[in-house]
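Presented below, as structure tokens, is a lone chain in the form predicted alone.
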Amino acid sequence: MGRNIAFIDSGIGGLSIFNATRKILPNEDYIYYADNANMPYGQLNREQLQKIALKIIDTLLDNYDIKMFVIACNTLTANAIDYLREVYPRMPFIGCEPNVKQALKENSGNTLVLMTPSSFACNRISDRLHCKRTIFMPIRELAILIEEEADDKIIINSLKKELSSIKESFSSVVLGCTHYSLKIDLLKDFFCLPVYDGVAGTARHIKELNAVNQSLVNSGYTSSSIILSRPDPAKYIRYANIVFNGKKI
């Protein structure tokens, strides 16, 4: 059994799940891989994403002792996780999906699901989560703006433009991208509606699967490593501040 839990995302978004997991599993050893060289994933097709994911997994397995991979990206989960499980049948993979079930359970009206274009185009999400009360909406710029540290006013103005085509009413919102979760408080204020994400549920799933595999670490020194696919000192410092100093974006 390996030692590290490895998280993969195109950038900063997966840190939402990464930090939630560290809170409930404080003694594990972690690796966070940010594929900033290929960011944004939300603009890529399935074949491109599978090829990228395979290269990242191979690189990490060649250089680190991995016991579990967390695909901390809704887009990569939708397009590549089934493929990765076929290629590496003995390696545990955990992905993330929009928390549509809870939104529909707790609210009587429609729920709006915000997604990247690539997630929207993937049948895996719509097939698993579709019902008459779901409105799936591709959002082109939101993840990029969050990654690039855009001002909150710019983020909201961009979102307003992208949502202007929606005609249906909705009573709740689901965030279908881990980048969006980093701005969940801003989005709650903007929508003035219940807003859901899958961060806490994914973290619990990671803990549960480690317990099933009898690989939980309950004591001892813990380490966290951040890897960027393209060197970027400023971005590394930003990520490190979030991981090690608890800084909010």
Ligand code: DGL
Second form
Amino acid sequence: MGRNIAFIDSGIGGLSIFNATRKILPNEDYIYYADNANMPYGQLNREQLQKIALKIIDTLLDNYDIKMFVIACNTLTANAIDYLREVYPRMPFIGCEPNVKQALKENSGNTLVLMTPSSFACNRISDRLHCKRTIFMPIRELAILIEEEADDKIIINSLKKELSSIKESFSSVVLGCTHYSLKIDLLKDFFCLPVYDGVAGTARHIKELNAVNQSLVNSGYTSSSIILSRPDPAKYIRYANIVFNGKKI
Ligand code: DGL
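Now that we've seen the form predicted alone, could you pull up the form predicted in complex with the named molecule?
Up next: the whole complex, starting with the chain shown before.
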């Protein structure tokens, strides 16, 4: 059985799930793979995303001992996880999906689901989720601005523009992209509504599946490695500060 739990995202977004998982599974070995060379995933099509995912998985499997992949990216989950499970039937894959269920359960009225254009274009989400009272909304810029550490004012102005076409009312918001979770407090202030993401749920799911697979490590040392698909020292330091120095994302 492999040793590492490997996380994949286009950039910084999946780090919230990565850190939440490290907290509840403190003795595991981890790899965080950020595909900054191909960011933004939200503007690629399904075929491109499947090709990219396959290449990353093959590279990681060739170089590391891996027991589970976490697709810490809603866009890659929507477009590629079914395909990856077919290609690697014995490897456990965990993905992220918008937490629509909880938003609908806890609130009456519509819920607004923010997502990248390629998650929006992919029917997997609307097919799988309960779609009543759900407004799916593609957002072009938000993930890129968050990756680039844009100022909060710039983020909010861009979001206002992108949301100006919505006619329906809504009483809650669901974050359907892991990058957005990094700005959940800002988004709560902006919408003044309950805002949901899937960070804690995905981390719990990782723990449960490892327990079911009897692959939990309960004692000993832990290690975490960060890999960027395109070397970028400044970005590496930013990520490392979040992972190793507990810096706020
Ligand atoms: N973090 C990714 C997601 O959850 C996508 C960001 C991007 O567009 O690369 O959808």
